[in-house]
Ligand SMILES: O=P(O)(O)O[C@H]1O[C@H](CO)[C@@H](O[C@H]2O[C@H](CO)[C@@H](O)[C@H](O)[C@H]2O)[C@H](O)[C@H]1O
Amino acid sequence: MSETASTARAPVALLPSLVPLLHEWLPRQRWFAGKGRPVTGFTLVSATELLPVDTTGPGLVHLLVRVQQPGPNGGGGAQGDCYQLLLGVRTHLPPGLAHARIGRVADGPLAGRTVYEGLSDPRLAALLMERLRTPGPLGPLRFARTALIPDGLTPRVLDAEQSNSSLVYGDAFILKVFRRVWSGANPDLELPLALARAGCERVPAPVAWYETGGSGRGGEASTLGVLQPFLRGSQDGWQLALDALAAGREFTEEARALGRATAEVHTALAAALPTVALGRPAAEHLVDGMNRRLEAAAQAVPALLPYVPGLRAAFDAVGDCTEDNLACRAQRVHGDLHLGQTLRSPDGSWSVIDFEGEPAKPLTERRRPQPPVRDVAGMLRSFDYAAASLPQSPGSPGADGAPSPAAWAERCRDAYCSGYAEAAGTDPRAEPALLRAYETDKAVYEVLYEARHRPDWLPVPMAAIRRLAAQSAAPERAG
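Return the coordinates for this one chain only, taking the form predicted together with the named molecule.
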């Protein structure tokens, strides 16, 4: 991403007058990654008027802003993390947009005007779609598409709690606007594009996207947003699993189908993008990464400390990877696979979405080839999560002698691995120590994630930590 401030007709002195409003508004957003650390400054990366700001109607300003904060920044390093903002500007905000209000600008080029979350304004959201329909450059931004997009689709903001912002257009397309912008292609564009080119139908194929930087000055463009077909009427795997559990129903058929879908995605990714055999140095590098993440998590969540030696022992299995072990081949993977990243369409087929990887990790790390067992482990953790999040009531599994949620999860985990083995030809359970190492790494990530975002959920990954640490201490008894 270019670090030079650039403008496309947007007022150059825009940022200073917005700073007091952003100071207050930005840290409160669900997608703001630097929660808990004070914001000490803002730097403008680029400002682009998508709709000119004049006094007759709403304007739409696209901003890339770096946010300075003390402490360990993710991808931004000392310069701070970069965020994408789409600000609506109006003289009078209609009451229907009151919920989107950011504030009134006190001085500068927008003095007296109200700025608000532009994506919440259907008129401005439609304008963003118009840009995607008619590709080409606009100041520092570039719009691209792979197919014609129909006109006149009504936009609505998806109100799911998310790391990014998504808009649905006419129930036909979904546009994901990446909030935290990293230098380089986002895997949520890169991988679905590669899968679409490889003919894999498990992933909605990107129809359009927009990006910045990377052209002419070397380096890769940074992805800002991706438009994909909206899978109307589909339900996500997390909700389906919870519904099944609450009704005391098995979920093994679905789990098996999910295993097959995961294997198909992995096979297509391995065919479309480079794979590497992990020799000892590369495997040891992976173990180092796991140990570093464990140390950082244990510093932030001291409840992890007693388990550190046991968890470290679990990671050692990855260091034993040799080049002739097929399970140790590394390839591009999903990177944050869980039930909430799967959608079942009304005809019963499963799709996989959200290839961004773990949002807090630097992009370079997320784009590195990994053993596919990493995704398998992520999904196995998810069945455990579903079972652990079921509120106990009479008649629910585990109460009054009904099958226990833990046993339900175990059957799902087995069925998922069986489905995976059927489609991939390799059974993840054939390398139990490797699988356990990746499950442990994921559980450590979850401990940190929950401590930061949903402290009430912390007991769920902590229960897994206790189980995994005990299994490493007695591996011969662990499955």
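Compare with the form predicted together with the named molecule: the form predicted alone:
Nothing else is written out below except the one chain.
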């Protein structure tokens, strides 16, 4: 290939030349979902030059690559997980980008050049924004926007992301780049767009996005990135809760306001998108899934075994759902709601962000209607985590006669549910069986996660496991 020819014209030669470098680099990335399993192969889905590769400056190559790995469920299925890569290409990499280096290509269309993580290069990150400013197709990619975007915004990469990559442009916009790509619309675009149409101001409205696929025969596009307003000066709910704990302050007013914000989002989603009645068959399917997850977690974490009967009782109590039970209505929800998914602005108002759901779950599952109490349960668990996150010290809750962390969390939980009831007209505590089942399911997930990734944190969900198992067993003992 000549130095001015498009790499997209030589996809057969491009991927094999990158495979040795990707084998080494991909598993080290925080957003790579297949850690702990060997990579057995790569398949190129698409290759697009966002900036042509030549000898005069950097190039930017957009790749969708499917990665084959052995293991249960096959990750993204039999074909493997699909990842979005934005590779910078230079003849010589400047010292300031040494941390982004992937490696030097030995052969193929990029032979002799160095490839690197393109989002780390401000020049290439600015180019990506320029593509969003000028909507339209580019090869298999399509760029769209809902409003004018000013130019000249300086980009910077956020380091906090785990499953995706995010860039902030001039403290005005934030671009989330989805690394693991699923077929279909990502809820982090789909739901904020629906909420914007419904006039809900609790969620930043998408300004632009880009996607691939979806052409012909009704195929659905796959979301690759979403640009939204950056809420400058806002603080996330998790850090605010920790600050309150550290100062020995209550957090009930904030929790009540968060409950109202959650209810407003749920109400708007129910108005904008279809709702369904679960009914007994769907409720039984829901319970079966919870029990299967419990059994798998107990096999992996033996500490759960003594509590399995009580936890199973919490799930089985949901079997009374019927189609005329309003609590058993299902709708689109956030799917992964916790304190870290909320932001409070300087004027005190709360926003809800990150509607992607749990990234490890298939997209079809994340887009499935769920009872709203699933989100409520996630937030209730988040208050428990906050209360357990700070070591005890003078002046903190539980020290020198101050309220205990458990009591602090319980008051936050009550305030949150009360705020939700004020805005929604229905109190999530009015259907304790469904709420307890979802909270139990979340705690079981947390036990498995902590045992695998953060063993020092395992006592936090285990305390909830003991409480929830005892609550479910109490009626049996009373009888």
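The term rigid core refers to the maximal set of C-alpha atoms that superpose within 1.5 Å between the two forms. Residue numbers count along the first chain shown, from 1. This one's a predicted model, so the numbers in the text were calculated from it and none came from an experiment.
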Quiz item: Val168: CA shift of at least 2 Å between the two forms after core fit?
Solution: no
Quiz item: After the core is overlaid between the two forms, has the C-alpha of Leu44 moved by 2 angstroms or more?
Solution: no
Exercise. Could you tell me whether the Cα atom of Trp182 shifts by at least 2 Å between the two forms after core superposition?
Key: no
